[in-house]
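First comes one chain, alone, set out as structure tokens in the form predicted alone.
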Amino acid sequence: MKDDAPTFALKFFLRLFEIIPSAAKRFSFLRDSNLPLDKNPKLKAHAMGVFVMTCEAATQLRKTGRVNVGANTSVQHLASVHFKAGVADVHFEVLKFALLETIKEAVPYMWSEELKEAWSESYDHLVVAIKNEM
């Protein structure tokens, strides 16, 4: 996935918007944009940031057995932004589904229940950190 992370990061969010089209309205940088979602540079940058953060959590989990994001000030900022946008549990769950489907598409030859569980766990750790700050 690293070789084409920008493509998969964007697919990750486009999948979210396929499932919940109204979710795009929660992103301030998309509300006033006339660009198609797949061409929006701000969405691409945002998607890449989320994707990288999730990948880093997965790497931490694999290397240390835990994800340490509690002292991360970007998590505090993320929590504030998500709270103001009215992000609810269902949004986090749909994003998780979109992430897992994107990874499954990215590495179909490696996909397994074990890989799904590992990514689920790392994503869940990030969400818990964000929710705790919210």
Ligand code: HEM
Second form
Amino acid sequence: MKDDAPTFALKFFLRLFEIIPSAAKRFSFLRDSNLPLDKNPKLKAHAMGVFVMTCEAATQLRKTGRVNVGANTSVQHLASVHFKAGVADVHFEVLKFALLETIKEAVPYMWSEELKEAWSESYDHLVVAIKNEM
Ligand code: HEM
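Since the one above is the form predicted alone, can you give the form predicted in complex with this ligand too?
Now the complete complex, all chains and molecules, led by this one.
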């Protein structure tokens, strides 16, 4: 998956918009752009951010047993950006579903309950950290 991470990252965000089309309106750069969603570089960058931060959360959980958001951006900043943009619980929930579905499609031969739980746990810890600040 690492070789094609931007494509997978974008794919799981497009899945979110398929399920909740109005979620796209939360993004200022989508509201102000005529580019097709899959060609928008800023959307790709946000999708990669979520993907990478979930991976980092997994590493931190393994090393220290907890998730410490803040390597590149503070959790307070992240919470404030998402709060102001009107991101709600349902968006985080559906994004998780889309993330798991994308991974399952990307590496079907590796997919297992254990792998699903590992990604779910990392994502949940990261989101709890952001939502607590929101
Ligand atoms: C912005 C990460 C989930 C919507 C951002 C930024 C990061 C980020 C790093 C850039 C902050 C900045 O401007 O400095 C994450 C992570 C998520 C997550 C780690 C989950 C684990 C979501 C979800 C939505 C969302 C579910 C729902 C639609 C947005 C919006 C912005 C943003 C609207 C502001 C973009 C703009 O208009 O400039 N996010 N995000 N995020 N995120 Fe997320």
